[in-house]
Every structure is written in C-alpha cells, then in structure tokens.
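Okay, so here's just one chain, in structure tokens, the form predicted on its own.
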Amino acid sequence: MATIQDFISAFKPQENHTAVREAAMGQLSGMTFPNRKTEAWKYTRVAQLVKSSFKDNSGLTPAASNYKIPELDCHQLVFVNGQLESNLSNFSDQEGVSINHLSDQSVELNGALDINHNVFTAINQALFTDGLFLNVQKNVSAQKPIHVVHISMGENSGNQLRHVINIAEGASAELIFSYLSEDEHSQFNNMVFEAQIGANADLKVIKLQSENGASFHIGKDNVQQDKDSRFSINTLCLGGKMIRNDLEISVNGSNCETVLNGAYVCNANQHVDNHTVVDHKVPDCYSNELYKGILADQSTGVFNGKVFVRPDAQRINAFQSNGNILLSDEATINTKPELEIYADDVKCSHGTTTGQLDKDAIFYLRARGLSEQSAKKLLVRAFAGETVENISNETLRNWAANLLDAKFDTL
C-alpha cells in the first residue's frame, strides 16, 4: 500500500492557516492507511484509492452553469475542484449571518477537530483548500438556506474541502451540501464538516453525493450540540464508485434532539460505507436514526450505527433502524446497528433488517395493471422515501424525493 507522503505528495501546500495544518502533518507522520485489519473500515478497503495518483486541478471551469436547486430562493456557494468560484456563486451576509470562506485571511481556525484516529481527517486539516465559514449569532435565523455546490472535474482531481460551522445561542440554520461531477474521469473528494451548535439552537442538513461511477468520496461530518439544541441529516448516497461517510455526533447539553436519516440508492459495483456515532453524555434526550438501502447488480453497502449512553445519561430515547431490499443475488449488504448503554433509566433501540421485494406484493400490483418493473419500482420508492419524509422544507423535500426517483429509474 501506498505511503501517506506519497499519496499527498501532488497536493499543493497552502499558505494560510499554518499553525493547524502543521500540526496536522506532524500528526501524519505516525500514522497509516486503514487495510483489512482495521476494525473501523474491515469492510471498505481503501487499497485502490490511496494507489491512485490525486493531485490540484484547480483553474478548471465547468461547462453547465447553473446547478441551483429548482424553486429554493437560497445563498449559493460553488466550488469547483476545492476552489470558490465567484462566477456561479450568489451569496451575501445578512444581519447576524456572516457567510465567507476558508481562504479569506480574516477568517480564524483553531483546529479543534480530532485528528488523531482518522488518516483522511489529518490529510484534510494538513490541506485543505478552502470551504464555508458560516456564523450565525445569537438569536438570529438565517433567512435563507445556503447551497454548498462541489463539482470535480478534470483528470485524476483530489479536491478537499472542510466546512466549518457556528450556530449560536438560539439561532438557526439550512444547509444543503451537493458533491457532484462534471466528467466522467476518475477523482477523489475528502470532505470534512465541523458544527458548533449552540443551546437552544436549531441546525438541519441535507448532503446529495451524486458523484461519477469513477470518484471516491472520504467525508468527516462532527457535530457538538449544546443544551436544548436540535439537529437533523439527512443524507442521500446516490453515486459514485466508492462513498464512505463518517458522522459523530457529540450531545453535550440535555433536552437536545439528534436525528440522522440515510438512504444509498447502488447498482453496477458502487460501494456505500455510513458509519454513524451519536454520544449521550447527559440525561433528557433523544436521537432517532433510519438508514435505509436498496443494492442493485454488484453492489456493496455498510452500515455501522453506534449510539453511546454514558453513565449519567439517564432518560435517553434513542432509536436506530437499518433496512435494506438486495434487488440481486450478487448484491451484498454489511449491516451493524449497536448500543452501548451505561445508565439504567433509558429507552433504547435498534434493529436491522435485509431482504428482497414482496413477491406477493409484486403480484398484487400487477394484477392492478402494473408491469412487472413499474412494480418494483414503486415498492423500491416507497420503501426508501420514508427516509426523506421528515425533511420540513418542501422545495427541498420534493427535490430530494425526484433525485431518489431519478436513480431509482437506472436500477
């Protein structure tokens, strides 16, 4: 397998922030790649992608020039391989609400992000190239969602970008982050995502991973809740050759409300990998978690849920569900949901499901004049639509929905 330096050796260092991305290659320089033997990725092998050769291509710019979400008056960022681009983009501060980026000198970092068990977050902090800076001040709510556009394009592109994110007292905040591709040529996008979010406060998301059948896609999304506060993902893995999310939630304050929904849409030899960790750490609150795939010709999928309970976390709800439909015998599916509970006054859950599609259901609709593909089809929407349900914007709720339908018709 190929050496850390090697594989980052392409990448152009930057100039800002010197302090956190020095710490961060000092921290490399102990580390290696995960391979077989590694718990955390025993079912994702990285061997392909860190043996390819990623480097800056920055300064291309994409032929399409609209990538807004239909209907949704939002603030729009676009960054085409890891670099801002002003020319797509339209946002503005609103009172209270301060939207920049990472590359703007004026904006301060301070590295608090753990880097010390993931390669691929030490590579980003030690190189990032640029991302949101958000700040939204106390009591204040941003008027509008803001769209984070990323688009690879060029030859063998490594684009990384890191997010960075503080809802204060009170506040509140949409974000719709969109990784798309503009060519079909191999590239590889490690992403990192860090929210602060303060008490009482209110932050949802929504993620589309749209890549091309040849893109990697590495992303670190870590959350800390206040006291009171409420945060809501939903993520929707649709393509790329190979995905692997990780999200960690930290619940530091009580009465907080944590919910993760998923759905991995995969065919041809597309590998999906969500590892999620919600951490109760005091009492009164609730998380509830729903992960759901649908694995079509030679496709993989990983699921691995964890939900801690600390020992003072008494009167935690906390759910977790994993179902999973293989539209073919080759089609495989990894599933682990867990708890770890430490308190004795709780209600918690999980469980997990795999399986194929009803025939008798199947049958029923085809004696109702349905062929036998409009069949599954529609068994396979309602199926995975629950995941998207909740989202409480309906713009962004019915354009989720038609991005899942518009996979669905390619399986």
The other form holds:
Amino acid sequence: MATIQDFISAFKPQENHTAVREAAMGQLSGMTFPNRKTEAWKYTRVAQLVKSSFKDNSGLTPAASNYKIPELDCHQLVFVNGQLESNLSNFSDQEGVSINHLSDQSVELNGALDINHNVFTAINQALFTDGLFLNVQKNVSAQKPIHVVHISMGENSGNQLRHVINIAEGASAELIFSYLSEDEHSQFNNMVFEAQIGANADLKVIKLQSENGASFHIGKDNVQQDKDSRFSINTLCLGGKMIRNDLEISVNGSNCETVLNGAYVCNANQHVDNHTVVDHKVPDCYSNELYKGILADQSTGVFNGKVFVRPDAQRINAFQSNGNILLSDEATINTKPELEIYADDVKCSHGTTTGQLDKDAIFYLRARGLSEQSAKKLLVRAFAGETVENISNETLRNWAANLLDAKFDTL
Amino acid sequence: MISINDLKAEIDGKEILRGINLDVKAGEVHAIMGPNGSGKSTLASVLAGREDYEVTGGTVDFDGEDLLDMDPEERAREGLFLAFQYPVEIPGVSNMNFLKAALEEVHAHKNLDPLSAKDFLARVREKSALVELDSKLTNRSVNEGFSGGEKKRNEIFQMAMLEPKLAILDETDSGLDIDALRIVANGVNKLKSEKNATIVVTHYQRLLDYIVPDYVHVLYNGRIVKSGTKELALELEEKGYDWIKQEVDV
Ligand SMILES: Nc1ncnc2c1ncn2[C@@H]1O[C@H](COP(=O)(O)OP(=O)(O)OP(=O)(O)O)[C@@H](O)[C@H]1O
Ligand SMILES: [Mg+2]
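Alright, leaving the form predicted on its own aside, put up the form predicted in complex with its partner chain.
So here's everything in the complex, that chain up top.
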C-alpha cells in the first residue's frame, strides 16, 4: 500500500492558514489509508486512487469558457485545477453578503474542521489550494445563487478545495457546486465543504458531479445546523470512475429541517459510494432523506445512511429511503440504512428497495409506439426524477433534470 | 388489413395457439369469444409483439407487411393498437408525457410534422371528452390508482389519441357498469371508419349490442373453432360453450 507521504509528496505545500494545516499534518502522521478492514470503506477500495501520482497542476487554461447554467442569473466562481480563474468568474458582493475565496490574504479561518478519522479530509485540510469563503450576515438573503464550478484538466491533476460557508441568523443562500472535466485524463478531486447555518437560517445546496470516466472524487460535506434552521442538499452523481461522498449533518438546535436528496446514475465500471450521517442531538426536528440509484453495466453503488437520535432528542421525525434499479446482471448495490435511536418518543422509518425495470411497463409503453430506449428512459426518469423535484428554483430544477436525462441517454 | 395464417405460439414450452386463421378487412368489426384460458389474450399479445411468447409457426400479414418481423413499437407505429385486458400501472410517468412521447415517435416514423404543443392539447381535450375521462386523470401517472373502469377508459382514450388502423380490445368491457360500457362503446364507434378495423375480445354479448360485429369467432383450445355473424354471440350467451366443445372434441 502506498504511504500517505508518497501520495501527498507531489502537492505543493501552501503558505497560508498555517495553523490548520500544521494540525492536519500532525494528524496525518498517525494515519493510514483505509483498507478492506476499515468498516466505513468496506465496499470502496482506494488502492487504485492512492497508488496514482496526482499533483498540483496549475497554469492550465481550459478552451471552453462557458460553464454557465443556462438562463440562471447567479454569481459564478470557476476553479481550474484548484485555482480561482478570475477571467471565467463573475461575482460581486451584495450588502451583507461577502463572497471571497480562501487564498485571499484577508481571509482568516477560525477553527479547523473535525477530521473525524478521514485521511482524505486531513489531506485536504493540510493542502487545500483555495475555496469559496462565503459569509451571509444576519437577516440577509443572498439574492442570487452562487455557482461554484470545478474544472479538472491535464494529466494527473489533483485538486483540493475547501469551501467554507457561514450563514448567520435569519440569513439565506443557495449554492451550486458543479464538477467537470475538460479532457479525458485521470484526475482527482478531493473536496471539503463546511457550512455553519445559524438560527432560523436557510441553506440550499445542489451538487452536480459530472467528471470524466477516469476520475476520482472524494467529497466531505459537513454541515452544522443551529435551531430553527433549514438545510437541503441535492446530490447528483453522474460522472467519474469513482465517487465517495461523506455527508455529515449535525443538527445542534431544535426545530430544524434537514432534507437530503441524492441520485446516482452509473454505467460502465463506475463506482459511487454515498455515506450520509444525520445526527439529531436535540428534540423536535425533522429530517428526510431520499437516495435513488440506477446502475447499469458493471457499475457498483454503495449507500450507507446513518441517522442518530440522541437520548434527549425527543419528538424527532426522521425518514430515510434508498431505492435502486439494476439495469444489468453485473451491476451491484450495497445498501445499508442505519437508524440508531436512543430516544423513545420519535417517528422514524427507513427502507430500501432494489429491483429491475418493470418488463410489463416497458411492453405497455412500446405497444404505444415508444422505442425500447425511450420506454426505459421514461421509467428510469420516473424512478429517479423524484430526487430533484424539491429544487424550488425552476431553472435549477430543470437543469438538474436535464443532466439526469443526458445521463439516461447514455445507459 | 390483417391476415393471420396458421399462427402457432407457445410460452415456456407450452403450446397455447395451435393454428389460428383469421382475416380482417378494413371497415370490419370482428368479435372473438371463448372460454377462459382458450388463448384470446395470448393471440392479442402475440399480435402486439409481447416477447414472452414464442411464435412457432404461421404468418401474419398486416397491410402487406410481415407483422411478426416487427418490434412492438413498429407495430404500434404502423397502426396496431392493443387495449390491454389488464392495463399496467406506471407510477411516476404521467399519462400526458407518455402520450406526447408516443405521438412524437409515431409522427417521426410516418415522416409527419411533429404535433405542436397546442394541437396536442386540443387533441387531448377532444379525445378525453369522447370517453368522458376526467382531465385530472389525464394528468396523473399512467393508470396509477385508477379504478378498473377508469383504466379501461384510459385505454380507449389512448386509442383515440393514436388513431390506429387496427384496434384489438381485450375485454375492455369486463368490469364496466352499463354507463361506462355505453361510453366506451360509443367512443369506439365514433372512431370507426371505412379505413380501420376492430377486433373485440369479450365474454359478454352485452357489449355487442353497442359495438355491432360483422363476424363472431369462437376461440377454443388455441384454435378458432366456429365463426358466424352476430347471431352466434346470442346463441353463445344462451347456450354457453359446452355444445361447441362437444362439437370440437368429437
Ligand atoms: N406466462 C404463462 N406461463 C404459462 N402459461 C400461461 C402463461 N400465460 C398464459 N398462460 C396460459 O395460456 C392459456 C391461455 O391464456 P390466455 O390469457 O390467452 O386466455 P384467455 O382466453 O385470454 O382467457 P380469459 O378469458 O380468462 O382472459 C391459459 O391456459 C394460461 O394459463
Ligand atoms: Mg384474456
């Protein structure tokens, strides 16, 4: 097995935010890469990833220059191989909304993220090159969505960004993270996103993972919710050779709402692993999680959703569901919903389903003139489309649905 | 229109159709009756192209084309329509979206201009009125949570939208109350013309008071064992199938 030191040696040491970096480096010295005995990584092997030589690959400029979401009026930050590309970006502050990035000299990070035994989080924390630094002040609504575009290009590019978001009491914002490849080289995105959502604040996130079929993505999303706040995230895993997402929500205040939706649509030899944790620490909260998977060819999917309801967290309503459709005999899914409930007055449910497309339905649609391909597409869309229906911004909802459709066309 | 010649089919190695012969010309209505399990739905499914059945012999000519050589969707686009005995529920797929997609593909196949959104909606309004299908139902997921009668009406609504050359109605009347039956039959009659034809599979002569057949056939044990005019249906209603079975089994 490759050592962590070997793996990180090609990444440039960074000069800023030294305290958090040193702390992370310190932790790394006692860590190893996960192997088949590591429970949290049981179904996701990192051997191929960690023996590759990824590196900082700055100075490349993408040929295409339009990463806009059609008809969306938004701020846009484009990071190319981990560096903010100002020519492609277009953002400005609004009264009470400060959009900045971590490599700007004025930015000071207050506190390090809990690494929680995750090697890749530690590596990111030690070596991140940049990232969004968003602060929305009390009772301010960020008027436009903020679109953060990640472009990977060139051979062996390893990109590590850390996005830090602060939504103050009563404030609100909407973020879109797009991950794209400019070419077909194997690349690595090691991403961290952390958000503090203040009392009665509101954060919506849409995460669109569309990297090329040779690339790796490891993502850690950590969200802290204060009382009366709302958080929703829609994750679409469409591209990439391997994706591992760890989404962790700490619900620290009462009367919160947490909505996690995700879809993974995989073909060829794609491997997509979504691990989620919703930690209900206090009473009177609601969480709802819905993940849907479509797996074709030899692809593999992993879903592991944990919901904790701590001893004093009474009157929690927590729902979780994961449904999968296998389009081939060689596709596999490992799904494990886990409820750990230590309070007694709660309403919780979880369920998983795995099946195939309904043959009778396919025949019915074909008997009305639809090609087999479009019949299957309609059924697949009906199955997975639900995961984007809650996106309130219509332009974004249509965009997400279009991305799903485009992927369905390749199945 | 359609000419079925010595058609044989089996499922899981079990022979169900044992040599069907049937000719249906444009403008005609044929009724197929017969006891449970005689192979009526199997015939309808084989004609529509369900792949679970293996055709082991015979030919089917559909307006000069080899029907058995076509995929189910090609048959539909060429104008064959099957109203299912048990319409499938398809959660999440809206009736409207699916019909729009179906019409688009049918039009593309026939090299016709695509239907505009406005024309499509006008057609939906006209045709759903024909079978008195509530507009709420046209917008819902295909057949999901529909009552038995609503499902059957939805089949005829789809038929009206697609305007087929040959419609095969597999027990579209079963489970309908008399009002619904009248509505469905009325819909079918309005769509009838000199250019198209209808095969109605039914157990009940009642339907044939509304959709008057030119010919009535009895299917038994995978063969058409008797054919006649509409009076045959009355006779069957009165006497049941035993006398026919006896004739055949002798
Ligand atoms: N999947 C199957 N496997 C085995 N046998 C089948 C299958 N489907 C149908 N059959 C058999 O084929 C025969 C004909 O069935 P079919 O549904 O065509 O009859 P039918 O005339 O339409 O009957 P009904 O009047 O009850 O609708 C029956 O004996 C039935 O059990
Ligand atoms: Mg039948």
